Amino acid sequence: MSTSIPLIESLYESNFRRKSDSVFRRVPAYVCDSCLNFSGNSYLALQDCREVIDEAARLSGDIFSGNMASRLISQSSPLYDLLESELADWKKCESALVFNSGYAANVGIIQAICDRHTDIFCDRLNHASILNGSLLSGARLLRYRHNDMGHLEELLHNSSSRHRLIVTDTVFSMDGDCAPLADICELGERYRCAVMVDEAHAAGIFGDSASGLVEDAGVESAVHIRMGTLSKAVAGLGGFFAGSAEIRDYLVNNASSFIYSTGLPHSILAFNLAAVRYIRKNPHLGKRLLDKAVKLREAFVSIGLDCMNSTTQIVPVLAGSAERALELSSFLKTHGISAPAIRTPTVPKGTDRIRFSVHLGIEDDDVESVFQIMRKIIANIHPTPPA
């Protein structure tokens, strides 16, 4: 077709910008298995887990399909209320909601509860779920400086709407650090805000149940909405809501995320909560991940590398540009090392880092081995910027 379209040209134009600047999104070719894995989420390297795998099949059976509709429409798989009530039980909370992905239960839980009444106080560094159900639901947005508390209370001074919903992630998942979850809820019961909390890299690590920095700062009582994923520690597949079971009804009717999609497959299920149950009996494995996380850490800053104020499983390191965390990712790449490129939009301009995902399945040996191939890249093409 000769004609031009100029919406169409647009998209052409946009992908071309991305090119020139170093941030143009490509889906990664597969990971041949003797790659040292840093990419991943998979924090408890739960998938390669024998009891989990052996719990999971005598749970599915003999059955691998989905739902075939949405879980209001058809017939919902037996293991859904499992997994409800077990999440339910692990989070000390009346009920649970599962969702297909962590992504659908944040757009779909802040679509439901806000609207254009509302005021919605989020983070800068949340995650783009939590920002992209804030623009659906219509709110105002008003986004406050990563972690500053200051900021955040003069925003809420400043409002005047009757009602207001404070929104965090709680372990952030580009920077590694966390919220001041005390701090937040303090100020939300002050100014009489609902707090809700996005647990996707915290459950599973943190708390003496490890279910996730909530229970470690004690401040159960005071969130009313908590968010998790199944995709992260957990290995399997889904987000969740957790809290009173007057909100998970409201959701039920209301979540557009959860009301048009069809149910989970019941052997991801059966994953999901098997999973769950090894992670609620050795609690213990979070603390074993983050004793491994300091060692990288530690063994990065040494050597003058910047890890920003990543005190987690997630440890970036800082490029300073696009190109030079495209450069510092090839190189890793070359030498059998799969840690990505996070560049901007993910990521302020400017900010653009490698992030080292920390997982179980690495041993100290493997620690050593990126340790001195990122000492070799220092000597070789300078990744991080002058001070």
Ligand SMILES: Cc1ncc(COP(=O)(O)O)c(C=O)c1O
Given for the second form:
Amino acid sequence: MSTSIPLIESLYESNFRRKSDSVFRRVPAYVCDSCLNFSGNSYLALQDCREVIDEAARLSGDIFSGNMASRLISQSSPLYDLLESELADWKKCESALVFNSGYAANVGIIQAICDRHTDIFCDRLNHASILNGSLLSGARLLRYRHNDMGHLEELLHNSSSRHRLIVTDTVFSMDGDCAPLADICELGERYRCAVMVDEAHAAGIFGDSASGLVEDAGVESAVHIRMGTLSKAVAGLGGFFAGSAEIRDYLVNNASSFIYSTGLPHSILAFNLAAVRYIRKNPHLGKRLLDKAVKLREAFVSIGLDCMNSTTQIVPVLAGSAERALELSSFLKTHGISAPAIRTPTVPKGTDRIRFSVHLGIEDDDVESVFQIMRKIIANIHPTPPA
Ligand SMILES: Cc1ncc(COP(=O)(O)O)c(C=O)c1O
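Would you mind giving the form predicted together with the ligand, to go alongside the form predicted alone above?
Below, the chain from earlier opens the complete complex, with every other chain and molecule after it.
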């Protein structure tokens, strides 16, 4: 095949540059069961929870088929209605709408509700799907410095658009810190802005009924759009909107990723529903998870590692360069620990890191072993760049 086509050549050149800069991404090999896995997002370890699996099997009966078309054309699973009622009830909202992934939910919601007359105020560290939805909508995108309320207010103050949206992750996926929701909502109210939050890494963990950080911060009435995913603590697949019935109707009519994509299979909906019900029956699991994360973080900090501003189950260890992050991650792998190197462009240059994602499958002994291994590793390679 000819490679002298300029467009194709430019792809090869991009790959080459990424390899030279140690930021080339590869799909990792299957993580064996004997590996101590800190790389997943199934925080409550529900992917192999017997009670959830049995309930999912009961709910799906002997139907394992997928839907036949987009949900607007042909909805083939009664579980969609049950799941959406369960989610709305959990979030104490009028209604919910399930999308095929969290990514599809963010892109679909933002593309639908914003247009070129809208100003979107977006935290710099928000997830890529929020950024992509914003770009797709054609809105004016104003990114404020991470969690910097002074900067957000300055941008709001200078905006003359009537249609304004503030959007933030509640728990930041690569830093493990939390958005100041009370302050964001206060600014939202003062500047008559709609507020949208992404609870991907908070649902199942924070709040008395484990519905997320919005509940924990007591700001339910000031948040107009609550987005969540079914692929993290829930351990299934899908994403969702929770909010008013009017907004749900609007999304059904305008969100392209909902309208033009085939729905989820019945068996996945059964797993999602079983797992959400399980979490609602066991809302204390998040507290247990956060206690584990505190132990790991305190152990790392005690040997001089920089866990950034993490206060959640996501515990980053700053490496400072892509090469160093790769080196640390592969060292951990040789000791039977899977913890990914997170590099630019996923995180800002120079903040490359290892991301330890704590889950309930991690025992206290495991925390101790990973700590001892990290101690051994940093005696050989220093994890932060010399001052
Ligand atoms: C903050 C945040 N939002 C949205 C998503 C996308 O969710 P999903 O994996 O369900 O597509 C992710 C996934 O990593 C995420 O971290």
